[in-house]
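One chain is shown next in structure tokens, namely the form predicted alone.
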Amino acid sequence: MKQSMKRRKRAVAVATVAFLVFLTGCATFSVDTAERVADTTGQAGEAASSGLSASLRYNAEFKDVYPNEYRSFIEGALLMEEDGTAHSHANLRNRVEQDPQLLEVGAPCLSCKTAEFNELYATYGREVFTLPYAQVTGEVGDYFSCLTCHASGIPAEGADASLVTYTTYASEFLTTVDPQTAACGQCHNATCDYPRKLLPLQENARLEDFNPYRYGSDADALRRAVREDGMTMYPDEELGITVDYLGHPDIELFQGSQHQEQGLTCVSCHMPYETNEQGEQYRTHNASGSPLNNEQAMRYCLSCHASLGVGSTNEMRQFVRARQSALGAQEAEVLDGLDRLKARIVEAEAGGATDPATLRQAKEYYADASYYYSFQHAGADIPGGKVAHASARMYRYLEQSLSLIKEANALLQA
């Protein structure tokens, strides 16, 4: 049932990195761990072959000023997620350089991996989006650093988006977004393929020339803009069609959600306040971990959910997991429906009895249903994994998928 959807995801996504960090006895932070994680050369390939590493040129300036934040950032590189991988930003260079699909993307891959891409863009201009990865990576010291999320360069002044690519072509949209969410959304967005796919194709085009949010940030608005702009859609060779796919629309899904309208940001749950041994509060900077694995995050959720009858952090986890499971069950229903519909279209086309117009319409319904499914799924690591981002909207997209599948089946049955 799920195999064809997995093939679709592999064909349309810049793959989620599956870099496994095999470490023994490293559950807690140590000086030795910090040194190994911080060790960097800034050269392509060398960092990848040296084991666990993260760059330090800019971060090193602040590790003594913000020791708690720095320590929690490094700790993140050692933690495994539910899918068995280490997704930490502190391990970003390794994750990129050990993934051939990301390396194949070339220098544009760096546009949401390091604030130093801003310097590369200033040096090379639009040409940087056509360069191979190895040509520019030697110029990058920090992969994920304070500068990535603290645009002013002064962490105490708060978070905001800093990366030149997204802050340029999404500038109008970002005026509607809380700065803390904007800092995360500059990478976790649906439109990250815009520069690398459109700039090389359009002579003299600039980042300023694009605005994929001109009609809005929901699935339909973005797809309308993407099609008008000539963004490459992804082929489904079995059906002989192309399918729209927009990466991981985390910031787009979150805008207008119940949590966003109540004043929460990405940081609220993914970077909750912790307390150190001296009783001082600080924001954890292990932003890559699941809030379900963070006791402080669960306590923060209880500040609202206690009034709904959730009595403890363990119950809070159960509350979220139950909703992930419920959404995941509807996702599975859509995936099963898509697989069955595809098989039926292939069979009808091979039989030769169905008129071409009906087949075209059925394929269009299939493509639309696939798009709504992938948009709401947003690249989650587990079924229904991002239900807390925008549950009502995600269910609505799945209902649209199911409705389209039903219409396609009715067409083929007529």
Contents of the next structure:
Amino acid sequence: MKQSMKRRKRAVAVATVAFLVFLTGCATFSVDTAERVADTTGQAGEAASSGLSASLRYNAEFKDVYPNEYRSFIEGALLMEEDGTAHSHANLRNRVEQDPQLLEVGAPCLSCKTAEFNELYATYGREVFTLPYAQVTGEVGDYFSCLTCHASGIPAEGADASLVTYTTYASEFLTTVDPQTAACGQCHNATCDYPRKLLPLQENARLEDFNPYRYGSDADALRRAVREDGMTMYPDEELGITVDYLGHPDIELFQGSQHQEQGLTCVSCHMPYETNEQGEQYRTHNASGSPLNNEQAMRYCLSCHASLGVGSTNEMRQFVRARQSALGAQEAEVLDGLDRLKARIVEAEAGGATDPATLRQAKEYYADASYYYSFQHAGADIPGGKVAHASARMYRYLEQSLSLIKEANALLQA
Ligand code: HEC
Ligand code: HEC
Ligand code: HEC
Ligand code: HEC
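With the form predicted alone in hand, show me what the form predicted in complex with heme C looks like.
Entire complex below, previous chain first.
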């Protein structure tokens, strides 16, 4: 069983809402998912009997050809976590369709869930971004299929991101990204809301017309683009302002990180090579599992971290947990600072003695500090959870937040 993660969610309302949109991305829709569980053998059978849907067309087609990759992929659907859900790629359809909180995102939800959205897009064109979920879900066989990351349909050719939305509007950015990282980043990115929010608004717009990465992929560059494009502003009702928020910028934070510059990809840590009973090597395809629960992943870390002072795979786990806690402690300081600052602004505003320009400035600092915090947190389940992705950069963003909070407090003091 997967070590249960503490799904502790910080009560930043904005963050929670946007995080849910990623996780689920779609409206509630009641379907008999059991019907969709075509595969009744082995692991997948177990998945089926526990009510988890897994696979259909393409996945089933590849089952016998690539049994190791197939089995490891399906395995993820069996790993129930503390919150009673398998947060696995193989269980994604259930996650989407059985979550009572799901939002009214409609068909575009599928644009970063399944390669079969490409067919929907080919059929309906941009109209698909306005259709209700129920209208198209019946046309989708596989949700998370082999084709998602093996666009050619020939897995042995390697990783190749296939989702038409991201690979179109982010095509320029993707030329700078390793294909293995792109395979993950086509969903694990900060900008997946773009097409569904912007396409319906602009009569003749096409996916090709957007490029949120035109100024770069760091927090400031992305914010500049999304502000120009009118994206992702969330209201903060207490302060009467809007706050920028970009959910889970995984690929963006990772590009240019120390690990990335040393040649690592998402796949290096999340899909390490394993050996089956026949002694054959294969890449585990349970990419949504935690590297900390994977002995091969931990051994891989040691190829560098041994010389950085880590002695064993167990110590490696402890090292990561310790680094998560350290970053998490820094996050807590920022969150506490944000809470206090907000209270102070509200109080100052109610008091009526502070001039409006000062209040405006303090609110702006608050919004900026909050943005940097959420950008580096990247929707992680636990505080500091993604520290292994871009540690140095995350600390820098938190430092920026802290100094903005300090400036705002100084302003209000004066
Ligand atoms: C989330 C993305 C993703 C999905 C989905 C996916 N793969 Fe892969 N697969 C990869 C990556 C990344 C590699 C490594 C490619 C490389 O070496 O460049 C890979 C490699 C492979 C390889 C070659 C292994 C090797 O060592 O050369 C096979 C075979 C394979 N996948 C089969 C499958 C099958 C079958 C499915 C569906 C059950 C599937 N993949 C689904 C990402 C994915
Ligand atoms: C088709 C879109 C898509 C692709 C491609 C994709 N993911 Fe995911 N991934 C998701 C979604 C959506 C979730 C959230 C699932 C949930 O919470 O039920 C997720 C969850 C995860 C999780 C966390 C699971 C948890 O317990 O919270 C990890 C780790 C992960 N993905 C890693 C990867 C890696 C590594 C790759 C590339 C090999 C990848 N993903 C490719 C959509 C994708
Ligand atoms: C250096 C190794 C490494 C690399 C490279 C890496 N990860 Fe991770 N990732 C981890 C570790 C370690 C965790 C923490 C797992 C845990 O807390 O159980 C993690 C966690 C995650 C999570 C779940 C976090 C949460 O709290 O919900 C996702 C999603 C994820 N990684 C996706 C990616 C993607 C996408 C990439 C590439 C852009 C990537 N990772 C690159 C090691 C790595
Ligand atoms: C190619 C070599 C290499 C590999 C492989 C590698 N790392 Fe690293 N890692 C580094 C270097 C270098 C640093 C930066 C060290 C420093 O800042 O002291 C680093 C930093 C880190 C940090 C941040 C430490 C901090 O101070 O906050 C974490 C966490 C981490 N690695 C986890 C992992 C995990 C988990 C894996 C395997 C899944 C892994 N690394 C694999 C080279 C590597």
